[in-house]
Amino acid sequence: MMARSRLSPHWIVLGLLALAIVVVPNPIALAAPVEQHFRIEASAFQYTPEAIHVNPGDHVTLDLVSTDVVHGLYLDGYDLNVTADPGQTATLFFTADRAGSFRFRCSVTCGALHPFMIGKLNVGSNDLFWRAIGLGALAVVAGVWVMRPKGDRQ
């Protein structure tokens, strides 16, 4: 006759805590659209700042500014872009409302170095990492308990 194995109810703890981890949604994803509004920098193949960070759905408000030469700015994943001349701002206007990384690049030969330069636009928080990261964390604390001698655990 086979004996029944009971589930422990640490086991338990551990499986909602990982189901926990992966569907429970992000407080700031759920957070309400807010106006954004960023100055960018453009000169000598260099965006400053190089990354701006959002969250889905704010209305962002882009001022480029170029410094040198005539600088453009194109949004890949949003078709946008806009252009400043020397000395001069240009604004673009968007709502962010696709989640994810997206790179912004000069949209005009500026020079030698022109495909370096390079931004990036960070809709939203970076979830699948962090959720791997809390996965990861439970696992060891798994792998700790499991490996403990028979007469520690409780």
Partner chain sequence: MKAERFALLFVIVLVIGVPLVAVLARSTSDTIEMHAQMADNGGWTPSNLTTQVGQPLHLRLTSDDVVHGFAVGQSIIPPVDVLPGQWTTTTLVFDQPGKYTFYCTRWCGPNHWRMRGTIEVTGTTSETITTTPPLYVTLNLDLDAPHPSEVVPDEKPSAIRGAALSVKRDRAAELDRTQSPAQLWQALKAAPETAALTDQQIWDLIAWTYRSRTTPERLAEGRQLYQQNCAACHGETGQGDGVIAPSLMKTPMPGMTMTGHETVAPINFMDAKNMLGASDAILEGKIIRGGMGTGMPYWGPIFTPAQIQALIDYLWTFQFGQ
Second form
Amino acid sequence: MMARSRLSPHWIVLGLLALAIVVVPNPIALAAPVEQHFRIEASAFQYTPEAIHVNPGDHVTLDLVSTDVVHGLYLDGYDLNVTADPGQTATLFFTADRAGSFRFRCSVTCGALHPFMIGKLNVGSNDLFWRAIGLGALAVVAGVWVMRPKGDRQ
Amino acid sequence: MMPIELTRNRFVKATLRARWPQFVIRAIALAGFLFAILSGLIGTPVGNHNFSIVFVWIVWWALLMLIVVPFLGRGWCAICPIPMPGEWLQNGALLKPHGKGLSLNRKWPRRFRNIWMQNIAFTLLALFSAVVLTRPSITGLVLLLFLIVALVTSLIFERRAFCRYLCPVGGFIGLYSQVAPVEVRVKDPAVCAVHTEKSCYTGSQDGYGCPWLVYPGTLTKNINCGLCLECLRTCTQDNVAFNLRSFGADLKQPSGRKLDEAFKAFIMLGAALIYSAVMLGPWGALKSAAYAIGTPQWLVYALTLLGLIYVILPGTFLIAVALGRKLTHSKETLKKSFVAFAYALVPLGLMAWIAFSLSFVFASLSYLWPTLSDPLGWGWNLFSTANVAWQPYLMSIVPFLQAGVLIGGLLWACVTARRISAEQQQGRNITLQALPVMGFCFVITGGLMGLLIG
Amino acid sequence: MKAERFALLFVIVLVIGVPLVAVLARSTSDTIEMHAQMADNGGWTPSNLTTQVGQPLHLRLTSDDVVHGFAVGQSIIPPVDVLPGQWTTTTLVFDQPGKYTFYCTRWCGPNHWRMRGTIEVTGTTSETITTTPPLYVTLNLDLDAPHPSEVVPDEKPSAIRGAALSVKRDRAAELDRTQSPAQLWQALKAAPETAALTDQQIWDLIAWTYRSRTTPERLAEGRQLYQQNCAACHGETGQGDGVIAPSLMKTPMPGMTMTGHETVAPINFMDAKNMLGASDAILEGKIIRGGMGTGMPYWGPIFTPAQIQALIDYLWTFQFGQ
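Now that the form predicted alone has been shown, please provide the structure of the form predicted together with the partner chain.
Full assembly next; the chain just shown is listed first.
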């Protein structure tokens, strides 16, 4: 009986809002796929540039140029891996068919901070991030509006 | 939810009261700990192939932050090997009490009966973390230092003073153990009130007086209870229970909130932010600065860390709390409100650490396989996994998990802030007073989201 | 009390036994354990080995920092990768006595090439090997003297265009290794049979000459040697702009005295004025002897004469196109 009365309109509204935040399509129009060419320099423990941006569907060529010791590049989400010696540029070619923000990380032990050598590939807009921010805002609303401690309901 | 008394089950109770299971686990943990020290000192200097780095900072950390602290609170402290040698000397025994031990058994100085020393110890560790986390020899030395300090402390002071007042890890485990769904509590305080022997604190032939310097009869929070289960063994009245309870139950306790614990919440939140930026961010200069101890760059890193933890975060939070009080004309003192609301940061901070650990742990977990086969990096191949290649796990899913964890933490923090506000306010003012604190939590969460999944 | 003793035994066995077994289990075979570190941190440990002709040398190699590689200069023993925290084994057998140099094969920083060590092989052998000293030694060439070409082509000389010329002959056989392309150009310009050619046509003819004296296989070998050993400084396209170049000093100012401790900017192989004035003998000399403190390593103990010639053939492709 108590449990039933808890399913107040508040919850329904919040639930619908949360659903909307999760599923509402991204209003930003997609650009037509193009060829993109990047040169990423890898040094201990930095990729330069540290972040690159492409549009979904782009055909991406990544030239990995190691400038001190052997480095690698493993791309999260795409599960791609490449290794480059200094003086021997390695190339990764892929179609950016998954949207979102993906970390790439060094795949060849290159010194003490190797596990933290990280860069970013942004494909289109980072929907996960914006939806998470939206849900976070909704969490604040829920905290204010619905999830009141007992004895606090007027 | 009412706590469920797990010790009502005979088997559970017997297992928890028995000494051997806990002793065996601790002894194995001690062997592992000593092996980690040895491996750090004489094993390969390559961190991701050394037992000390892989088992302490990846495997242990993953178990601790993703499983033990959220679900068992101080469960780690219950089996922690670090204070063991000292405890054995103190007790003069490995198992049950008998005879005399070796310790001056001094009382811990009154002015240090707080967790400020733990706060400082953790901050120091954070300042040097880029080196400690990656260099086996430094990890080995730090672990050895833990062992020595714990041993010396127990030879001078009574009980587990090291754990209670010095251990940098114990400090935050204690803070976050408030959200864990388990607790040791007395069943009926009235029984304790008339029980004059207080064997739970003084000890009996069945067990030691509370090693954590806590009187179980008035225990209301997990923070200082090490789950060592001695009181379960020493209570002659069968009045101590091991309970399953709702998550975050301790946060509903208005009493016993302290400034040192409030600052622990800021330290942990600030450290989560800094680590997310330094270790998981794409900025190599930050990483190098954190690593190059003693250089001007490192000094900037150190001052930024200290500034964020001790000034910027508490300062901003203080403004948020003051604003809420102003809006609602609160009659509480500012300090009391500040300390009380800081407990809303406990679930936020824990979830931030879980989110941070998720990506770090799953990216590096595959180092476990070669290290299992060749823990010292000497070329062994015990389980034929010495040459398993590095491969990040679940990297497509982890960002979604992180988002979910951070959103959950924010919601939890907001609800907690509201509940804390309700202790002081009525009606509309409850929300109004908590609102700036919620705003603070939202901004922090947004920042973490930007660093971890942005 | 019995339980207490048992507990103590349990702890002692675990706490002392596990590390003890670990330490005792450390292999004590006749295998030599070799650690690799960047040259700045000590390079190879040990860095000097001795053995006898025909006596195999068993090595276990690991890296203590980054990726390295192990190879023995002027030998056919296949190189192996030396990876951080992992172990590689290799066995070396020598059939000639002498002093061999082992070296790192994977670039590991500006001082990568300093990561070398020696193997002293003693003993006798039935066959005697006579080595001829390189041309720069017999001719007593000054390798450090500037050798600018007074003439340069307007566009990159092309071997295909050169091949199409009616006057072409099998000049590859008569290519003088002490002569620079610039000197050859002057000679052809003066020779009656080629006097009718334009300046560029003479360059094309020279390009064809250099190209036709080598083989695609040799060029491929030279290219691989270049990429692995030279490109980090001289650049993948030969322009002297390799990734290590910024850490080497820029071209020295005029009038500056070299102390032998300053490094200089790597040579640009695309620079026609400089390259076309060099001869095979000079290039060979520079590769063998190195830059004497300029940062250019000495490859004498590393490359075989055939490898050096393959490398030189490849270097000419930066000037002479197809």
